[in-house]
Each structure stands twice: as structure tokens, then as C-alpha cells.
Amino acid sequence: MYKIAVIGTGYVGLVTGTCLSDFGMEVTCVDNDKTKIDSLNNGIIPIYEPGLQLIVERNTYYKRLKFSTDIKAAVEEADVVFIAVGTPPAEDGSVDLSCVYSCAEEIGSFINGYKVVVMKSTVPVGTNRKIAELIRKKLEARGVSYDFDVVSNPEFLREGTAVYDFTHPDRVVIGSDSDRAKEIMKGVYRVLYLNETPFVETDPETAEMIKYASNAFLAMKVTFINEIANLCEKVGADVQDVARAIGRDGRIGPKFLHAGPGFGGSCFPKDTRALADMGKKHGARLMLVESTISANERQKLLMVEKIEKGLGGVEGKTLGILGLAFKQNTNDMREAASITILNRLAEKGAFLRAYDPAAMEEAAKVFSNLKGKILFCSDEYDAVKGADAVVILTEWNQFRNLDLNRIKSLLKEPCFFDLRNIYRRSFMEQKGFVYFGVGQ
């Protein structure tokens, strides 16, 4: 059974730690942000996430888990080092990569003896080896050698659904040049090997590759249906029969066919537009990431203009707002299509009531800058009462099975833009609503 530890405690390393305590494995996880240990230590978990906080709590219970900032004792302690910090977007695209080096340097002043460096964030390709050099380097600034080895493990975590994600992986991607470490590694992951995983064996380069290409091809796909969506409009065609259509096509497959206002979250964004400057970089643009970059953004203007169109002006008009995260389960408002529309929608005079089942804390951070302009309500409810219209943003399940009749009596107009097609338009026309869809 090996020692773990994991640098960083935020979406992806919180996850990773938590699980790999529950495979049986002992587990540090460390974080320069002594409040968010301290939380982490008083049963407080910083993330929503379904099902995190039972495992937090039975693995802290028997002692596989605890949290620390001391990444000294850490790093010396265990045998895999994972490395799991943030790598947020740079103002030209391009990736931060200040504290993956940082974590690099701080692993190369601690390392006693063989270790295994895991990256678990995502990082452009070549990075891992210079992860490897400034190690290296850290090593013969103290006058010492230990081996040690680098691997590329990048993660597929969907926000809201991580843990299993985690436990039930599609596949897992080892990239490294060294035998040892991907024996290593089949161990950590023993009981997904055991289940039968598959393991995908490859070099740094080609594992960095797979994600930025796996992530990038998703956000094609819904790009794709949404761009779709909107010529159905145009056309009397009903993007959501489209969708369902081509998804039974083995080749193309449903997930990720769900027309609406456009991709968000803290992986697509970014990892499109890293993987977009990648490609101007080496000299080989990749031409169709770019414009679902641009084409995401210009989706969510369009679901602005759809809502002014569909009142005839938003100035002076009331906005029942449901749903502020970029998805359901999660409390996540990185990049949330919301903030784009509810910043547009407030410029153009409109007055918004807004609620989130997970996100309204985190939404009045975003939002700070309409004070006056947005009020945060206790319900779904309360937040279409005497509203102009009811906006549905995010897809929360709650949100799936509202009592229409209530709905409907709260509203000054019977006015309903389903952004998510939660809804099909002949059900809430017959409801007495003058319905708006994505595509339909």
C-alpha cells in the first residue's frame, strides 16, 4: 500500500485525495491556504459536490485521510507526490503554469528518496519534463541524488458527478517514460486495474495531448448542436429530435447533445483556448477550436437577444433567474454562461431576481458589480414573483418538475425561456405560457 500525497486542495485534488484515501491508500492532502485546511479539518468541505463529504468523513474517521499545510513532512512521507494545483488561463490564452513550477521546485527541497511525481493538473505538453528539470535542479542545488520519476495523469472529472467519474473511470492515461513508475501507478489505481479499466500506457507528450484533445472535442460537440440549434430556429426544425436522432448513430453517441447557452465551467473554456495558442505556437492552428471559442461566445449573446426579442426590450423589465452555476451539482461559477447574460441583460436596464439551489454565494462574488441591479432569493418561487418573464439558466433537477400553475400565477406575464429545453413547447403552451426554447 503506497503513501500519497496530494498538492493542492481545490476541485480536482480534493477529489482525487478523497477517493484514493477510499482505495484503501494513505493520504495527505496539502494546501498552502491554512483556512481551507482548517475548514477541511472541521468537516467543512469548500467544493459542492454529491457524495464527497461521506467519503471525506469515513476516510478522516480511520485515520487514510487527513489534511495539512506542511508539504515538507508531506513530500518526505510519501511515495507518490501528486500534484493537482491550479493552472488558470493567462490573458493571451495560454496557460499560468506559476504554481505547478512552484510545487516542482518545493518537491525537488524535500525529496529523500524515490519518488513518484504525478501531474493531475492540466498543463500544456512539455511540461512534465520541465517539471523533471527543475527538480533536477533542486537536487544538485542541495548536493544530493535521489531517483525519482515523472507522470503524466491527467483527470476526466465532470463537475457534479467527480466522484464517480473517479471510481468508475473510462479509462486511465499513464504517461511516462519509466517502467517502474507505471507499475507504480497500477498500483495507486489497484482497484480500478482489478475492475478491469482500462489503462491507456503512452509518453508525457501524447498523455498531455489526450487532454487537451478530449476536452476540446466535447466542447466541438456541444458547440456543434448549438450552432445546429440555432438554424433550426430559422428553419421549423426541433433541435432537441435532431439531437436525439444522431446521438443513436454508434459513431456520434448522445452525450454531450444538449442544445442550450453555451459552454462554462473551469476545463472547456480554458482548455480550448490553451490548446488554441498551443497550435499558434508550434505553427499548426487548429482552426476548428477556435471558432467554437467564438462560437460559444456569440451563443451567449444570442440567448440575450433572444430574451430581449421575445419581450420586446428588457429596459424596466423584471427577470425571474433560475440557475446561476455553469451546471447542475455544482456550486462552480467560473465561466457560467450566466455571467455574460445577466451582465448583458442588467446593461440593457433589465431588473433580476436570481436563485441557485448550490451557487449563491459564490454568485454574489460574481455579481458584486450589479448591486441594485440583482436581488438573490430564497426559492424558485420568490424568485419569479412579479417578474416580466422566468429564465431558466441551469439544468437543476428541482427545476424539471416546477409547479407550472404557481408559475404561472406569480408572473406578471405568462413569459417562460427555458434555456436548458427542460421543457417541450407544446406541454407549456398547452399550460397557457408563451414558451421559449434553444432550437425548437
Given for the second form:
Amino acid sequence: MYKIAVIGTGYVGLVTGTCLSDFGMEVTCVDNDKTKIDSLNNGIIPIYEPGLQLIVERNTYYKRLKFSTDIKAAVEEADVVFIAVGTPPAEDGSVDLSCVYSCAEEIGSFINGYKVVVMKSTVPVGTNRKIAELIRKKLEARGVSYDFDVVSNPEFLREGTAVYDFTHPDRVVIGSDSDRAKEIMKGVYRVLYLNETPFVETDPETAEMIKYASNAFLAMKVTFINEIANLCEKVGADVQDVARAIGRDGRIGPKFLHAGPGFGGSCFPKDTRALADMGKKHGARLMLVESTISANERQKLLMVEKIEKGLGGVEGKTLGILGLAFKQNTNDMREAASITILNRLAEKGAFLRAYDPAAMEEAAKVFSNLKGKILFCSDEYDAVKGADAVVILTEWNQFRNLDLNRIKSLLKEPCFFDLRNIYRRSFMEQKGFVYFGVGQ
Ligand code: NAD
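So that was the form predicted on its own. Now I'd like the form predicted in complex with ligand NAD, please.
Starting with the chain above, the whole complex follows.
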């Protein structure tokens, strides 16, 4: 049974550490954010992720899972050290690897025997080798020579369904030059291996590329259907029927074909930019990926135009905003489409009454620049009170079953912008709304 350290206790690190402890391993999750670790030690989960609390409680109870700020002790005790720190976007579209590098140096400072160092964070091609070099340099500086291997093991979980995704992956990618490390990784993921999850064993560069290619492809798929939706609006076609029909084609598949306000989140925007940046740096430009990035930016602005056009201008108008997080079942606001859209609407003179079931605290920080222009409301009905229109920005389940008569009676005008296509036009018009979807 391997002992595990996970460095970085965010969305990925916390889910990885918790699920591995649920597989029966002893896991220490480390973070340099003391407040986060204190919360976890007091039973408070710092992120909104359905199902996570219960598994954290179960495994801390059985003492298989602990939380600490002591990276030295965690590395010394572990056989396998996961790096799951953030890799945020840098100003120029490349990736800020400072957290990953400082993590590698710390690991190099504390290694006391053979370890497998596993890169879970999404990092540009070549980073795993750089990590190995940094660790080696630290060992040399210490005058010690311990064996270690670095493995690229990208993560594909989706926020909102992270626990399920981690425990039921479509595949596990293991990129390493070391057979010894690959065998240990199969041991770590033994539960999945026994369930016949496909394992892709490859070299580190290919593993790093798989993650970017996967996210870029999905981002392209979303952007494709958004562009088709825009054309549907012009020619009188219905994008939902188009998506349903093309999705039935096994070569295309039904997922990631929901037209909407543009993708956001902590992965697609930064990973598409990083891949495009890699392409430029290596003289192999990725025109499709570059177009995806700009088309996605345009999509958000088109949503602002849609609202302006529908209302005959937004100056002096009040909008009831339902949903702020980048998607349902998360409190993550990183690069949410709502950020661009609400800032533009506020700039144009709209007053915003906003509600999100999980992201209010995060949103208050993100929209701190909109003081006096945004009011955070207690629920969806409070948000639409006296508003000139409703705008659905996130597809939370609770917005799928709104009491539409109540919504209508609370609104000043029965105007409904459904930027997630939760409702059907014919139904909403029957209910007496002036309805605007995306591509309907
Ligand atoms: P996050 O920002 O939620 O968490 C990162 C954590 O690392 C933070 O708690 C931070 O305090 C901690 N940290 C930073 N430097 C540290 C250090 N030197 N020592 C200890 N802790 C440190 O990030 P995330 O969303 O979990 O993403 C982590 C990585 O996984 C990124 O590379 C991301 O691209 C990738 N990824 C994310 C998702 C997702 O859905 N969020 C999915 C797949 C892959």
C-alpha cells in the first residue's frame, strides 16, 4: 500500500487526495494556504463540489486522509508525491509555472529515498522534464543522490462531477520513461485498473499533449455549436434540433453541443491559450484553436448585443441575473462568461440584481469593481423583482423549474433572456414571455 502526498489542495488536489484515500491509501493533502488547511481540519470544505464532503468525512474519520501545511513531513513520509498546484494563465497567454517550479524545488529539498513525483497539474509540453531537472539540481546542491521518477498523469475531471469523474475516468494517462514508476502508478490506480479502465502508457511529452489536445477539442466543439447557433438565428433554424441530430452521429457524439454564452472556467480558456502559445513558439500555429479563442470572446459580446437589442438599449434598465458561476454545480468563477457580460452591461448603464446558488461569495470578490451597479440577492425570485428582464447565465437545475407565473408577476416587463437554452421558445411564448434563447 503506497503512502501518498498531494501538494496543492484545490479542486483537483482535494478531489485526488480524497478519492485516493477512499481507494484505501494513506494520503496527506498539503497546501501553503493555511486558512484552507485550517478549514479542512475543521471539517469545512473550501469548494462547492457535490458528494465531496461525505468522502472527506469518511476518510478523515478512518485516519486515511489528513490535511497539513507541512510539505517536508508529507514528502518524507510519501512513496508517491502528486503535484496539483495551480497553473494560471500568464499575461502573454503562456502558463505561469511558478507554483509548479517552487513545488519541484521543495520536493527536491525534502526527498529522503526513492519517490515517484506525479504531475497532475496541466502543464505545457516539456515541463515534466524540467521538473526532473529542478529536483536533480536540488539533490546535487544537498550533496545527496536519491532515485526518483517523474510521471505525467493529467487530470480530466469536471468541476461539479469531480468525484464521479475521478472514480470513473474514461482513461488514465501515464506518461513516463520509467517502467518502475509506471508499475507503481498502476498500483496507485489499482481500483480503476481492476474495473478495466483503459490505461494509456506513453512518454511524458505525449501525456502532456493529450491533456491540451483534449481540452482544446472540447472547447472547439462548444464554439462550433455556438457559431452554428448564431447562424440558426439568422436563417430561422433551431440549434437544439441541429445539436440533437448531429449528436446522434456516433462520429460526432452528443456532448459539448449546447449552445450558450461562451465557455469559461479554470481550464478551457487558459488551456486553449496555452496550446495556441505553444504552437506559435514551436512554429506550428494552431489556427483552429486560435479561432476558437477569438470566437469565444466574440460569443460573450454577442450575448450583450442580444440583450441590448432585445430591450432597445440597457441604459437605466434593471436586469435580474440568474447564475454567475461558469457552469452549474460549482462555485468557481474563474473566467466565467458572466464576468465579461455583466461588466459590459454595467458599463452600458444597466443595474444588475444577481443570484447564484453557490458562487455568491466568489462573485462578490470578482465583481467588487461594480459597487453600486450590482446587488446580490437572496434567491432567484428576489433577483427578478422589479427587473426589466431576466437573464439566465448558468444552467443550475433550480432554474430549470422556475415558477414562471411568479417570475412574470415580479418582473416589470415579461422579457426573458435564456442564454443556456434551458427553456423552449414556444413554451415560453405560450407563458406570455418575450423570449430570447441562443440559436432558437
Ligand atoms: P486551485 O487553484 O483550485 O488549487 C491550487 C492549490 O495549490 C491552491 O489551494 C494553492 O494554495 C495551492 N498551492 C499553490 N502553490 C503551492 C505550493 N507551492 N505548495 C502548496 N500548495 C500550493 O487549482 P485547480 O483548479 O485545482 O487546478 C490545479 C491544476 O489542475 C491546474 O493545472 C489545472 O489546470 C488542472 N486541472 C484543473 C481542473 C479543474 O476542473 N479545476 C481539471 C483538470 C485539471
